[in-house]
Each structure stands twice: as C-alpha cells, then as structure tokens.
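Take a look at this single chain in structure tokens; it is the form predicted on its own.
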Amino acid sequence: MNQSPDIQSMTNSAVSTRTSRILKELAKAPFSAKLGLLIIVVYVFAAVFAPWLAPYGESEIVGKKYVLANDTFLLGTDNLGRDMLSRIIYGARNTVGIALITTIYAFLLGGITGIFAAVIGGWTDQLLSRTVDILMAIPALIFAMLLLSIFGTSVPSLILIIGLLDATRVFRLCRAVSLNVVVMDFVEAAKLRGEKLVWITIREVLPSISAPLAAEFGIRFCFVFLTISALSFLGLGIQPPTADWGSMVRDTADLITFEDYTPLIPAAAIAILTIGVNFVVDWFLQKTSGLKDEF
C-alpha cells in the first residue's frame, strides 16, 4: 500500500534531520577520526571496485619474479611474477572481506549467548561461562592453527574456527555489560509484565549496550584481521593464489635480505587499516563517554 503525502513527507523529514546530525558530527570529529574515516572509505572502494582499479588479474602472472617497480609495475612483481599493486588491491576484497564476515559470525555467536546468559542466570550462565573459560585458557592463535590443521584451511573454516575461538571474547564483554542492565528496574518490570526472553533480550537489554558493543566491534575487527594476516603468513590462513596480504608477506619475505622493501607494502596495508579502524573507534568511546579530545 502507497504512503500518503504527509507519511512520506514526515519520512523524509526524519532521515533529512538524521542526514545532517551525522554530518555535524562528523565536522566536528577530531583529526584523527577523520583520518580514521578516511582510511576505511579508501579501503572499501578499493574492496568492492577491485577487478576495476586492479591494471591485471588476481593471479596473472604478468612478468618475471621479484622485478623492481617500474613504470609497468609499479609495485614490481613477487616471487611468481604477479604484480603487487593488483594483489594489493586483491588483498583488500579478500583480507578485509572475510575478516568482516568473521567478526559478525563472532558477534552474533558471542553477542547472543552473552546476553541470554545474563538474562537467564542460573545454571545456564555457569555453563556457559566455564566453556568460554576453557576455551580462551588457550591461546588463540596456537589453538586456530590446530584446529585448521585438522579441518583444512578452506575460507568456511577459516571464518567458523576464527569466529568461534572470537565469540569467547565477545560473550564475556556482553555477559559483563548485560548483567549491569538486567538488574536495572524496566528490566524487572518487563519480566513482570510476563515479557518473553526474545523481547527483554531486544528491546530492553540490547538497545542499553549498544555503544560498548559498536566500540568492541571495532576493537574485534582489528584482531581479526591481525589474526587472519598471521594465519596467512604462517601457511594456515587463505590459500594460493587468492590474494592475501599475510601471505603477500611470506612469499616477498626473502627479499628483505636483498635490502628490498616490497615485503613492507603488504605489511603496511595491514597496518595502515588497523591504525584507521582505532582512530574510529576511539572517537566512538569518546563520543559515548562524555570525554573531549581535540586532536
């Protein structure tokens, strides 16, 4: 069915105001967040335009191995004769697409359970929490290269096995900010009024972590990502001859012996997004805590 003039008009006038909040916000965000900002949106028009910025294919070998920058190659040529700057430009879909795509699966895991275990209590949140306790008393990343040992390095493992080894962290921050919220008296009144778990979960408990979680989510991406890279370069994250910054690394790592750089350009590709996804999520916590930074 059609809205009439006024809805419409009134919608419009709603995402309008909403439009030019943001927009005030963003003027009057410090440097650093703008920079932030400025990283991220490079990274993704580089991601989702790839096969159009790239000057050759993901894995065409174009020329011969370790040739210095030029004017054909402007990044040279790895260890296979692939151009650097299109598997950078590769590296972006690849890397920054699956470990977005992990720190969600974490979220919604950890995020989910995390929040039903402080809102149900009892024996629920004891078992809950003791098997998120035996599992972060590993070390990740020796735990990951086991398990991806013994399930294949397949991109479905590498998301399923990096997020649930991360939906430990992420159920022990939202347990931690939900048992805050459940206490509180709306709370109360809403089990009382005989709400469903769903409904207290949603429209109670959620909406009042919401900022805690958006700034975790950042943080998360970040370790990810560093995650993924390090699996990557150890032989155990995405395989050949998808473009993967890690393994970029590994393969021009040689070269470093020659008093060739290449190896740098994939490492700070890696560095650069996790420096810019920071400086974005301290403007959050700064704008969610009441605190004020200029820089």
Partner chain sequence: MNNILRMLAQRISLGVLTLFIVSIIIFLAVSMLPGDAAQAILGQAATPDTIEILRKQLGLDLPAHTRYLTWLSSIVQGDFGTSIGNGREISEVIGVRFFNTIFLAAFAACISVPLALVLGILAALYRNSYYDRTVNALTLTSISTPEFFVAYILILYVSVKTGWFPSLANVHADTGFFERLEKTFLPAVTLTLVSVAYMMRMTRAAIINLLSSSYIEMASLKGMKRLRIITHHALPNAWAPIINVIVLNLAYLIVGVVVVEVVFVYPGLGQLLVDAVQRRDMPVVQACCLIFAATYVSLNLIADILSILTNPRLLHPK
Given for the second form:
Amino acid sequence: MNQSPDIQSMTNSAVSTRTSRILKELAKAPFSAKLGLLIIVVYVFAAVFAPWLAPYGESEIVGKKYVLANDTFLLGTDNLGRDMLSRIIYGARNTVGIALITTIYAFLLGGITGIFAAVIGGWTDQLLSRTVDILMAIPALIFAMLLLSIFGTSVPSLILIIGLLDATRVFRLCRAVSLNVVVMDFVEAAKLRGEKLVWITIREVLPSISAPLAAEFGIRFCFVFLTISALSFLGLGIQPPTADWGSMVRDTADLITFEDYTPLIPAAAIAILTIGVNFVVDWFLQKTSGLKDEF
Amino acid sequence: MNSDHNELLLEVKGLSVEGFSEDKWHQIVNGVDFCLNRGEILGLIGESGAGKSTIGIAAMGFAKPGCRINGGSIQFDGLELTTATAEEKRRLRGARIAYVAQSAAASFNPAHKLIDQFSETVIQHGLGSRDQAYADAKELYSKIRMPNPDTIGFRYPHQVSGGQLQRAMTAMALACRPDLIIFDEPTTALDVTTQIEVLSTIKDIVEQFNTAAIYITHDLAVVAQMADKIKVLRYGESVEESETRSMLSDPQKDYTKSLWAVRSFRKTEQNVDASSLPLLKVQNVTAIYPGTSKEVLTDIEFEIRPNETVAVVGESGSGKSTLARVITGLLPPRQGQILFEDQSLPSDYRSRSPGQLQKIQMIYQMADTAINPHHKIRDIVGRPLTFYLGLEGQAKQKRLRKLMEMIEMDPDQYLDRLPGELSGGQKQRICIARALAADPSFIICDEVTSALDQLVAEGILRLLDRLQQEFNLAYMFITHDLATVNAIADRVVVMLQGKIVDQGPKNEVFQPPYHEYTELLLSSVPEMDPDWMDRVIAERLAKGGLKSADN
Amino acid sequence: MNNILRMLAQRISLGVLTLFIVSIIIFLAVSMLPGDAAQAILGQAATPDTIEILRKQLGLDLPAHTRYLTWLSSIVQGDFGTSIGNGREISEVIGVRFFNTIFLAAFAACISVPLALVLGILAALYRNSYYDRTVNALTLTSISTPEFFVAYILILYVSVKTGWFPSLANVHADTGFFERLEKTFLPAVTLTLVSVAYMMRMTRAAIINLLSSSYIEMASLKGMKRLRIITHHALPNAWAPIINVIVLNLAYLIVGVVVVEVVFVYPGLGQLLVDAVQRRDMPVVQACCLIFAATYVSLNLIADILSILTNPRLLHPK
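Same protein, different state: after the form predicted on its own, show the form predicted in complex with its partner chain.
Time for the whole complex; same chain goes first.
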C-alpha cells in the first residue's frame, strides 16, 4: 500500500516508545522481579551455550564415583563418575527444554480449545468442558503415573502425557477468561456486523486475554517443570543417560546420609528457576491487575 | 422535637481529600466548606467526578480505602473529626451519624435478618436492648408503610425487593435516632415508580425525627424535593450554594445554569409521513429465553417509519432490551416475525445477509464495553467501512475523517487514540460513528445516555437528532428515562412486564386521557418544582393508596 | 429447604457419576496395554497355548464390558485382585498402606491448616504491609520448591547433622502412636512447608475479596468494632471460601504424599504406586489410582456440599 513516510516514522516511534516504556517499567520493578529476570537470563544462557560452558561431556564418565568437589570437578562426580557441573549445565538444556516444549504444547492444545469453547458455546462447549471435568477428576500426578506405566517412560510420551494433563488446566483458564470477554458488547457488535468466528476470536477476544494468558504461561511452566522433575525423581520421567536435574537428585540421593550436599545442587537448580519465574509472573500480575488489588 | 433549627450541627471548612491511583496521590476534593444546622437537609449535587460521595463520607470522618483526608476541618457537634481518635469516631458512627448507601442489596449482610441488622446498631452502641430494638424496628417499618411490618424484618436481605430493601436501610439508619444521616444516591438504582416511594419515605422520616441530612445525588429534580439548601459541586470544588428555591429559580454560575437548562432540550420536529411504508414492522412477537418457560415478550406489535424516532419506554424487567435482541436476531422469537423494508428478516442474525445486517445498527448503553479497549479508534470505526463497503486506503481514510467530523471530534487528535484515553461521552460518540460507518437506515439505541452525565447526555441527544436530519435515519430509542423520551421521541411504545400497554404519537400518549400505567410512570417522574412530591403523594393517597410494581 | 436438598442430590449424583467414569477410564487405560495380564504373569517364554489357557482362567477372553463389570463388582466388595509382582492379594497390602498415607496427610493437615488460615488472615488484614510482602515472597518461594528439595534439606539439617529426628519413616503395623508421630514428623513438616503456601495465598485472596464487600464497609460505618466486623459480618460469609481452601488443600496433600513417601521410604499408598508403575504391576496400579482418585473426588464433593450448606442465600430461600 501507499504508506506515507510519516506513517512509517510514526510506527517506528510507536515501537521505540513501547520499548522505552517496558524499560521504564523494568527500572521500577521490585527487587524480586529483577532477581527473577536475572535468573531466567542465566538459565537461558546456560541452556543455549551448554556445550561451550560445560567442562566435560554430558554422559561422559570422567573419574571415580562420588568424587568430592575439587579443582578438576568443581562440583564432584556422581554415582557413575560423571562430572556433576557438566551435567547440571546440560540439565538446563534437557529439563528446561522438555518442560518448555510440554508447556507450549499444553498451551496450544488447551488454549485453542478453551477459547473456541467460549466463543462457540453451546454443545461444543458442553462436550469439551465435561471431558475436561472428567480428566481433572483424577489428580494430575496420579493420572500421569497411570499413563506413563502404560505408554512407557520415553521423552515423547512424557511430553504428550504431561502436556495433555496440563492442557486441561489451560483449557479451564482460557475458557473462563474468554467467557468474560465474549459477553462484552464489543463482541456482540462484531457478531451483529456478521464477522466470522475466527476473526472475532483473533481480533476481539485474543487482545483482551493476552495478559492473563502470559501470566498463566509462566505459572503453567512452573507446574510442568515441577511435575516432570518429580516424575524424574521417582524414576518415571526423563531416563538415563540424559542429564536431568530430577534424576540427578535421585542418583545421588544416598549421599545425603553422609552429610554431602551433592543431591541438593540439582534440586536447588530446579527450585531457583521456578522461584525466578514465579517472581516475574507475580510482578506481571500485579502490574496488569494492580488496580483491582489496590482498592 | 425540642431541638432548635438554628443550632449548628456540622461545620466543614476547607475539606480536602486525596486518592491514590497510578502510583500518585490525586486531589479528589479541594477546599470545600459548608455547614448544617439541626434538622436541615443539604443537597450535594454534581456530575460524576465531582467528589460528592467522598465529601458525604468524609462528613463521618471516614475516607474510602485508598483515599485520605488531607486538609480542612470537620466539626460535628463540637468534636473535630479530623483529629478525633478512631474510637471517638466509631462511637459517633451509626449512633449519631448514619449512612444510607446507594445499593442496599450489597450493603446489607446476606447472613443476617433485616431486623437483626437494625438492632445491632442499637445494641452495640449500648442504646437499648434487643427487645426494645425489635419493637422499634416494627414501629418504624409500619411508619414507612412497608408491607407486613411485623414480619418483614425477619426476612433475609435477598428475600426482599430492591425498593423495600432501600426503605429498610433508611429505617436502619434511624435505629439510634441519629442527628445526621448521609444519603448517598439512595434511589439511583431504582425504577422511577419505586423511587418516589423511597423518596417520600426518606422525606417523611427526616421531617418526623427532625434529623439533619446530607442528600447526595446527580438528579436535580430529586434534590429539589429533598433539600432545604443545595450545593453544586464540580471537580471536587464548590461551584455555588444557596437555599433550594432560589437556587432553582435563579442560579448564579454558568455551570449551574447549563445543568438547569439540560431538561429543556427538544428534538427537531420530524416530517414523518404517516402514510409512508413502515421501515421496520414487528409482528406478533413472543419470546422466551432458552431453557426457561416464562415469556419475556408477549404479542409485541409495532412499526417504525423511515426518519422517525420511536421510544420504547419501560422499567426494569419490562422486556425493552429483550425486544432489541429479538430485532437484531440475537434472540430468535418463539412466535411472530420482523419485517424490514417489507421483507421478512431471518430470525437468527447468523442467517441474515451482510446487507440486512448493515442496515440495522446498534448503539449500546455502556460505551466502555461496546468498543474493544485494545483497538485504536481508527480500527474501530474503520472496520465497518472495510467490512460492508469494501473501502481501503485513501478512500477509507477520507471517509474516516468525515465520520469523525460528523461526531464533532477532531480526526487528527483522536483517530490514533485508544478508547481508554477518551471520556465517557467521547466513547459513546465513537460508537455512534461506528454505527454510521455502516451506512444504516435504522439504529437501535439501547439506553445510550443512561450511563452519562446530564450535560454529556444532552450533547449525545443533540448529535443523534442532527444526524437523523442529515441522513434520514430511523431510531428505536430504548430508555427508562421519561425526560429522554420527551426530548427525542416522535412516537412512544410503553412496555410493562413483556407487553406493550400503550403506544402512539408522543403527543397523544403523553397527554390526557392517559393509559393507567403511563399515568403512573409520568406522575412518578420527579419535577424541578420543590412541591411536586408532596402534591403527587397527596393526590395518590386521596385516590386510595400508593401503587407500584414493588408493593 | 427443598432447593438445597435438590442441589445436594445433584452434586452427590454428579460425584458418583464422576467416580464411575473415572473407574472406566482407569480400567480402559490398562486394557490398552500391548499384551495382557496372562502374558505378564507367564513372561516371554510362555507358549501361546499356555497363555490361552491362563487367559480363559482369568476371564481375559470375555468382552471388555463384561470384564469391567466383574472388575468393578469385585472392587466394590473389597477385592482388588492379585498383584502380578508377588501374587499376593492386593486388598491385604492396600488397607495398611492407605491407612499410613491418610495418617501422614492428616498429620500434615493438623499443622498446615491452622497455620495457613492464621497467616492468610493476617496477610489480608495487614495488606501491603512489610509482613504481607515478606510472606508473599516466602510463599512464592515455597510454592516453587520441589518437595524433595525441602525434604533433603530437612534430612540434612534436622536429621543427619543434628540427629533430632529420624530420616527414615519406617513404621510397621505395631508401631505405637507416639513413635509413629516421631517417625512421620519430618515427612509431615515437608508436606506442611510445601502446601501451606497455596492455602495461605487462597485464604488471603478470599478474605480480601470478602473485606472489600459493601456490607463490611457498611458495618464499619455503623460504628461496629473491628473484632465484631470480623466475627459477625465477615466470618459467616467466609465459611464457604475457607472450607474450599481447606478441602482443596487436603486433596493436594493426598496427592503430594507420593514424592515425600518415596524420599522418607514411608510405606504408604504413594510408594506402592511408584513401585507398581516401575514394575508395571497393572492390577496394583489400577487399585492405587482408583483409591487416589476416589479420595480426591470425594474431598471435592465434600467441599461442594459444605459450601452449599453454609451459603446464607441458599439456606434461606425466597
């Protein structure tokens, strides 16, 4: 189209004001939120550059079993003689990566069905909602264990099963927040204009629910991440020799009775990331719904 | 009563209140003075944002959560409330200063019976026993003509209708025979026929017990009935104050004059050709909501001609908004049909053609929820241009600018704003522009001015009138407000409980001989005459009792 | 009252229906397994003929719905079948295990419920104070922490380094009550630390929501004392949300025990389930899942019923 130069520059300045607004908000953010962001950045860095950062290979046996921390093995070695530090760094890739993929999958599945259930309503909504009710009647961890015992504990089945179970929670949330928007007059106006359902969903509903969805993504990631870690810890999640924090706690658990901190390191790796994400989400939630809480 | 009408009860000087929002403190009330003698009623009037409720509640030494009193003095019967201890203020509240809230339904605790909430104040302030309070409550209920005064107190709030609940709250405020009662818009949420009863209750009681009162409202005619003197507020500051009659007849300030003048607006007479073919014909429509069995509309039949404004008027539950849903196709009727330009419209909007949808547009009550807060004005108004008329690029931008000029808003300034950056009236103008963009011949206006301040509402009515002249539009104007009907209607349809009880040209419907319900409605609308209410109540009592949908 | 009875009947029948469907899901899920119990019992070396004979004996040749009904009716009579792993009657083991799990969850609930309610109410009353902010950060931290992390920290500091409490919760049928309390102390504290945060945050939100209602403001404008506002005006309307918080938390505890039981080697239902899943002992998996799900559904049902029974609007219909 014939976009005039000043419209062009206006969009540019709009982008730059948005960036500067975000930066300004960041500067004003509480300490906990800044800490959370820093944690996330560090983890992402470790995950992306794992092969360059790790002193040894992921499942390479480089020394004796249970070597205490020293100059060669900064965090010691595990029950098979693999370097703990390298495995922790690779764990960022595996554990976080798998949790992230699972969350995205859960979001696509639960989010799309949830929003459409709300927009379409009627029988479609009833059918989907009742199915989700039933799936949610069984506690997630128990259901996951049942399904894993049937389909086996491979990474793909882990992703599919946890993703499906968490999709039910995403569905509930998306449906609820979309329902609040769907009853708005501007959606009715769009319907009466003759707009297609897909247009209504994308143009009218999505912009109004993006903030709660973003927060839910963070919260959902924490749940998925903790569930996968718990399952791995129980020996039902990510399987050896893949470096994974939950399994690493399990592998080195016996050391705790010898006053050795080793099993706490991967456990702390899990906890710190979840704390970081939760701090950021909490700040975000207060920013987007702050007024409601204030008065 | 032995108290002296000239004894000073409350003196407020230089009152300032600030509120916290968006990380900053904002001044809500700025240096307001007034005083009140025993038995005197002060009306506080102003539009939204005038700070009238904040002042009312500050007179109790109280500030809403997120607000604080940051200046001035409040002397109540010798006690300085701004410096009084929390305990001193607590002893005053309920016992010597009582409060009546706008929504009785929300302000009564759902877990306790009405009479227990009445006696709680008496017992907790140590002013009487439970039995005494019970007896007093029954007597008061009977005095304000509540039905079954001996038993109604033993009901829970949700078991009582809205008007009765508001009266019960007035009775509760009187429980300790306070010196001062603050009425915060006590009738705003009520229907007009219920409002008059609550108003007369309040007036009776305040006179009988010689209680001083601060009456807060946005409705001039209401305050004219209630107050001895009126204070006009704007933006948290005092505009002027004087005795009621002189304030009504001879306001000094321009702002007050403009407020007073609002009610005089009348639309331009339309040359509606009575023989012309109707644009819209509603035939024999009966409707129920899915999953229920009660008819919300029964045998509705009326017509709208081109270039004509038909006002559909009725109280809550009369089915007037449901009628709009049936016409737009959101609620397919169980029986009957809608004819538009002599062609039968499919009953479900999903089966209507874009051309049919385009010709009938709708404007909503709440402009806030009628436009998507995440879209720019350009996209909101531009969408129908693209969707119906296929306009793009230069042609679309040109048309957009034209539309903005039609609604008297500067295109350069507003097109790229988000709705959140506009005032309530401006948002409603955007809704009008969006409806116009579709190039319709018929617009349904659903209570479009109810959520707006009077001056703003008048502007919207004038705009709609002008647009009707320019584009030969027909309006169906749904409203509960007879003043609006008077201002804008050519013809009137009166609805009651899902049925049309009266219809015809405005001059016939609003002139004697009246239909019985129309007369009740008309006679219940407060007038600016301070003697109006006493007269109406006297007339009705003479005719054999009050009636309303509520009793 | 009729209205309430109807609602209760509705909820209860819905709960029973849910349980029924859940049992179908658990049954069907297992029958989707490649191979079946006969194969599993006899192992890879078995000939097709012997498997066929065993299948007949076990009734595996019957159609799915017949097998389901047989399975369900024997469960209703308390017969969960036999374990493939050790051939023992599942009902023998499962009773003790279930009791142990309930004991641990109840122990944890006794500490965490009162603690969470008090902390939550205080945080709501002193909203946005330093106390509130600190508690908020602490609870966020505790929500974010995996159970095993808390458990191992406790083991390291309270058990291994100081020897105050045992790190193994190896109780038997003849362990006395107080010894049992001592042995399950660390698991119970772990569960408390992890669950108290959820409950506290929910309590805080519920109370804040309540305190912002008009009738609470009205009560204070009527000159009521703060204590009376809380006990007389807020509390009668707070039962439903508080009960909800407590029951949801109990449901969470029942499931949360799985990891804790494994860490402390506590002979509960959770550990039984984990072992069974690892060994693919499907009858045991089925039995455990069914019991967990039934407990969970029942708890949610109880929450529903109690909140109906404490709702003033429903108690005094028009």
